[in-house]
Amino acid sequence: MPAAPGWMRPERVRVLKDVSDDGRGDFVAYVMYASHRTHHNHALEYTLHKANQQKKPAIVIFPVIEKKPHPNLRRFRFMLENILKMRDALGKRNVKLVVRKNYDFLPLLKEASYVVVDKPYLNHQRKFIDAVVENSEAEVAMVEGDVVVPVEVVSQKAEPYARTIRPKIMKNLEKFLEDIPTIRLEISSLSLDIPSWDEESVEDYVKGLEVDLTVEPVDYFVGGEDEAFRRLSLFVGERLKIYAENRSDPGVEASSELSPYLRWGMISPVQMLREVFRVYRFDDVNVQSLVNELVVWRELARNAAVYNPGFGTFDGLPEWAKQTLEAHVGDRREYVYSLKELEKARTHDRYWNAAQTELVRTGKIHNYMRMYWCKKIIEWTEHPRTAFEYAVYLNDRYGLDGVDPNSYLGISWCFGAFDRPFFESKIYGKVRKMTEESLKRKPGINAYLRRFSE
């Protein structure tokens, strides 16, 4: 474990490639793959700390990987809306932002004296970091700054339930709520002659992409850490006081709506909690509910991504859940829908259609509706494996918070993971089912239907 600066817990840093520190290289490089922000970014500040130690400039490399899962205009526009803002913010701190397409940045790493990367969780992210390590000649350090408590600190195994991981997180929570300083780079990198894919507008960046253009951008979410902080301020100032009571009512504006920003690393969960604690006490019921969602369940998802090789697939479900679902494959389905029918929200169920419409129109689904949405896909497909694949496809294709451990945990939960067996029922077996009666009891459900009915 490399020496961490005094303001950061040493458990956040791990050496992935250890080489003799002979000071060769022209700059320190941070490959910004996951934490797309310039504030409260552990990896960025660690990079600038190392550069000042080595008396070298530092650059931030932003790789635009066109072959990411579900590379479409919606997802990439949201990501790219942040680039111009970050370029300006980093420039004010003497740091050059180098944007490169795909893996074109790898040769640059040969010139680095030290390389910093974000912590990967999903398989395709780990393969990306492996490529960085393989192509670096300098030491490579990984900084885990997109969780409150680092995964391996919490547990050394896959945790089956939120109730088993909760006490392990809570005993570590307070000491990992660091106040991250804003470090100024002592030797500027702005004059370094390093080619970058620089455009004057988001539209110009978008024109240079080879991605699926059929999934259109949404107006509901705008990319950028400034927009993330605006939503956080709104949440803390107006919504948090009703969060515990109303977060499960899709017709009440009680949620933070920060899941896309957390997914793209445009805001830090540590920063979120620090802002909350400026106003609220930890024992407030609303704060307790938020910590349960933002920390316990979110970090359970990352625990699963690290320790369960099949996470995010039907094969990664608990054996009891797979067995009970497959035992009921022969049960008669009253309705069976194709993927295209589901994608177009053409079912008999107005609640489900509203949830799918919300996903397509805004880029996210209210968390309670997402559970109903996913449970019904099980009921309307001929095999649970197909249902799982449909749910992942729809969520990842249209959701700005898709392709993320949180999304895969939510889908897996609907198929029995992180949950207990229930009384046996048709199609679901012992997996918990969900009916429209639970929705009808929500006071705001009619307002939700009016908003998202075609």
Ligand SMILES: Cc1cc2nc3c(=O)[nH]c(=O)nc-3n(C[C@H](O)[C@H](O)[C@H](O)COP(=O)(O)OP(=O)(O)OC[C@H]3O[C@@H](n4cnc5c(N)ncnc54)[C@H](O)[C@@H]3O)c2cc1C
Contents of the next structure:
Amino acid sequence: MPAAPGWMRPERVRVLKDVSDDGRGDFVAYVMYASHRTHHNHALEYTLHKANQQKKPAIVIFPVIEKKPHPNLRRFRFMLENILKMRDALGKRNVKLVVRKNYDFLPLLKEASYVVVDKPYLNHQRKFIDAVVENSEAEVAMVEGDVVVPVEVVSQKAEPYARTIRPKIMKNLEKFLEDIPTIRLEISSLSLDIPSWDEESVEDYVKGLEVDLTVEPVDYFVGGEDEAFRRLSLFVGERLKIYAENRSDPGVEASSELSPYLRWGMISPVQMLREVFRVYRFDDVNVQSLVNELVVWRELARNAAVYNPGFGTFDGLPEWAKQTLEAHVGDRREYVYSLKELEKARTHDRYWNAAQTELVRTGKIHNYMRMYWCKKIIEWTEHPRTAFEYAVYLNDRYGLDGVDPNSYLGISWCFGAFDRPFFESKIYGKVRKMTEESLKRKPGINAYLRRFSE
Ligand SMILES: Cc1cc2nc3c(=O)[nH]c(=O)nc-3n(C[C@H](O)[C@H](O)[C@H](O)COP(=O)(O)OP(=O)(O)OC[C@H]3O[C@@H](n4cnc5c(N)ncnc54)[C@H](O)[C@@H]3O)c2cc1C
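Right, and the form predicted in complex with this ligand of this protein, after the form predicted alone?
So here's everything in the complex, that chain up top.
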């Protein structure tokens, strides 16, 4: 563990490449892969601290990877909307933002005196970080700032349930809610002669990329830290007081709708909780419920991504769930839909169609509807393995919060993971099923249907 500055929990930093510091290199470089933000970003502040210590300038490298999973206009646009804002914010702090396409930034790392990266969770993210480590000649440190409690501090194994990980997280929670300073970079990097792909508008960036244009951008979510803060203040000021009671009612606006911003690292979960605690006490029922989702379930997803090699696929499900679902493959399905029919929301079920319409129109689905949406895909496909693939495809293609450990936790939960076996039923076997009846009991369901009927 490298010496962490006093303001940061040392467990957040880990050396990935240990090279004795011989003072070579022109700047400290932070490869901002996951935490796309200038506020409350442990990795960024650590970078600036390190640069001041080494008496060097620091740069932030922003790689725009065209071959990400689901490289479509909607997801890229949301991400790129934040680049312009970050360039300004970093510029005011004398830090140069160097935008590069794909892996074009790798040669730059040879000139760095120290390299900082974000913690990766999913396989394709780990491969990216491996390439950074391989191409760096200087020491590489990884900083884990997108969770409250670092994954390896919580547990050293895959946790099967929220109830098993909860006490391990809760005993550490308070000490990992540390505030972090906004560090002043002593030697500016703004005049360094390092080419960057700079455009004046999101449209100009998009024109320069090979992305799938068929998934259109949405108006409902605009990328950027400023937007994330706006939603956070709305949540803390107005919605949180009804969160525990109403978060599962699709017709009531009680949740934060911050998942796309958390997904792209445009807001820090630590900062979110710190803002909540300025107004609320920890034992407030709404805060308890939020901590359960934002920390316990969200960090269970990161635990699974790190410790379960099959996470995000049918094979990664618990044995009992795979067996029971496969034992029911021969059960008669009343409806079987193709991926295209599902994508176009052309099923017989108006609730399901509304959820799919919400996904396509806004870039996310309300949590309660998401469970129903995914459970029904199991019922309407020939094989649960196909159902799993369809759910991942639709969730990740249209969801601005998709391609996240949460995506695969939510989908796996619908297939029995992190849940207990229930009474045997058709098609689902011992996996918990969901029916229309549970939806009809929600007071806001008709409002939801009106909002998302085609
Ligand atoms: C089938 C299925 C697919 C899902 N796909 C995604 C996805 O692609 N991306 C995603 O972020 N979440 C996903 N979830 C989890 C959950 O539905 C969303 O996180 C939540 O609806 C986001 O809304 P919000 O930001 O208003 O949440 P809030 O209730 O305001 O919660 C705040 C934050 O806590 C986290 N969170 C909340 N609920 C959960 C949960 N059950 N599990 C893990 N983290 C949670 C999210 O980061 C969320 O933004 C999925 C759930 C299911 C059942």
